[in-house]
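Have a look below at one chain only, the form predicted alone, in structure tokens format.
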Amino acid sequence: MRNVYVIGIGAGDPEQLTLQAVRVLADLDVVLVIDKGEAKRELTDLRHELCATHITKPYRVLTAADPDRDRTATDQVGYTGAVGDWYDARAEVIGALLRDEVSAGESVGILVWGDPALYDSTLRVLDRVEQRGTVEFGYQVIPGITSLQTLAARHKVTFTGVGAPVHVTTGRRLAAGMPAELDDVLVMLDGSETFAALDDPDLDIYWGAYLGMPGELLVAGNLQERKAEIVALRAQARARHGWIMDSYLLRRRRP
């Protein structure tokens, strides 16, 4: 039986590893890395840094290129189908690595940005590998610090009002508008800068990019007053890094 550990590694700060994550890392035999290309080399480099720091015995790194994903779909059905195909392709890659490159009894780590439960594909992909039955393995999940937790800490805010709910969504979903019944909405995966299209004068934004990393960016204030600044910062940062990961809290001011 191969033992797979899906390890949440935080939002970018090496000190955000939990003690549990450090303990599990120390005993790994193999680290599996899905390489997303030169544009996201910083993300891969941090994973290697964490392994070199915390794995206490000789270990191997297995690297595979991330399969291409169809990003042309504009409707929800097409988008969901394209993501499912991408998961299947990833399952083929990871299943082959586990079968051909990992021996029974070895411990394998997959290091996940943030926490594996929040907008990450790894658990769905491993479920697909398991369903195919081509390799025998079991897996455990080690929780991590999310970018949303880091966002709240940096801005010194809570996600909710007293007894009130908070909604977590994507930029794609936010395109339908800020839910009228909610005062607090957390947004991730907003590659289209959906916040800039919202015209509600009573919204505040708490935005952050590269949270926990040396190039961290933060902006907070009235959405209408700050959104042009955020759009400009995103463009500059993407040009500089070749990629951007950001998230934000939208908060409605009530009379």
Second form
There are 2 protein chains.
Amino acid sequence: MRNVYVIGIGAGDPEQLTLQAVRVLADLDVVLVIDKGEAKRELTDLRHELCATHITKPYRVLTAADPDRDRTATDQVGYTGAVGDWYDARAEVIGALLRDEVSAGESVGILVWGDPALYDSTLRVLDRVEQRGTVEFGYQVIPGITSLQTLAARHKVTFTGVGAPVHVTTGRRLAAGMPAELDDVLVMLDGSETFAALDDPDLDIYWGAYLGMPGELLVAGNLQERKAEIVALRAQARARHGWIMDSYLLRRRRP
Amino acid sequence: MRNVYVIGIGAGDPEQLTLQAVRVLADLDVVLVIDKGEAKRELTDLRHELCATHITKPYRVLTAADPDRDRTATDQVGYTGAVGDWYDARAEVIGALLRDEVSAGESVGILVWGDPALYDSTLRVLDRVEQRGTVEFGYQVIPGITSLQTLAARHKVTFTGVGAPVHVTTGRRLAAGMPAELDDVLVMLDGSETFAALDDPDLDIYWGAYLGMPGELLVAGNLQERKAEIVALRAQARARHGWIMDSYLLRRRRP
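Moving on from the form predicted alone, please list the structure of the form predicted together with another copy of the chain.
Below: every chain and molecule of the assembly, starting with the one above.
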């Protein structure tokens, strides 16, 4: 059996690795990397640094070219279908690498920013590799600190009011508006600055970008008062880094 | 200044500590413990073990008796009010301990199971201590792995469908039913086994208890087929341990 470990490595701060992640990293034979191109070179470098620091024996790096993804879909059904096709293409690439480049008994790490359970495709892709049945392997999941947890820690806020729910969603979904029955919503993957289109006067925003990394940015306050500042910061930061990853909590002021 | 660290210590597995938590623990002068009585002695022992393992110098343990909480409220308003009073009482006790028992420059750790942002009162209590202004201190938050992340890792599932939202809520809130517009709901603090009252035939449940601990229990499958088994397991486990902490993901089967 090939042993695959899907390892949550935290939001960007190397100190967010858990002792479990450190132990598993130490013993890897292979690191499997899905190449996302030059844009996020900082993230790639950071990942290589984690490997160099914690893997205690010689290891191989296998790089899978990320298959092209159809980004033309405009509705949710088209989007989900395009993403499904892309998962299949990834499963094909990763299954072939595991079969042809990894020997039985070897340990393979797939390093995931944040936590593998939150808006990451690795588990869905491995599930498809398993269903294809073209390579024998087992896998385990190591949880990691997400950017949302880092966001809350930096702003010293909780996700929820007392005994209240919290909703975790994407910018794409938030475009329909802040759900009326919810007071606390965590938003990821909002490349379109959906927050800036919301006009509720009673919303506070706790925003953060590059959380846990050297260029970390934080803004908190009333959404209407702060949104222009966040939009400007995003534009500057994206120009400087070439990419941006941010997230935020929207919180309705309670009476 | 007294330096207070609110440290997320993971769901129960000592290996879920982050390197940041280990570094901060190593340098503590004081561990502040809120005594929750005998029932959860296993958890108290585990916390002492973490301290003994990672704190590298002599340290003091300050124990705050947990103030009584009015548990008679039957609606959300009464519940929130009772919890608010209890936070005030906790803030009084903790403020006095920090003022009288900790010297300026000392480091104080408050160890929180899971993550301080998720259904934990420590940040709200410290906010109240700060507002009272009776003691000078600063505080930082160290994120930790939650039981929900451990649950997802053990079951090898993601929290969400592709680009979909996830709702995190309590058993108390779920009593109103599985929200019709949601496919993925994570539930904590469900002492009343609310899941067992849901009759939707198309829900799957991924359930776990004592996650990350030696007595870990996991069940997954169709809710209607598995709920009796989970109710029975909960009763047995609670009788054996004297307490239970569990959580689950409810997932609607997609067409």
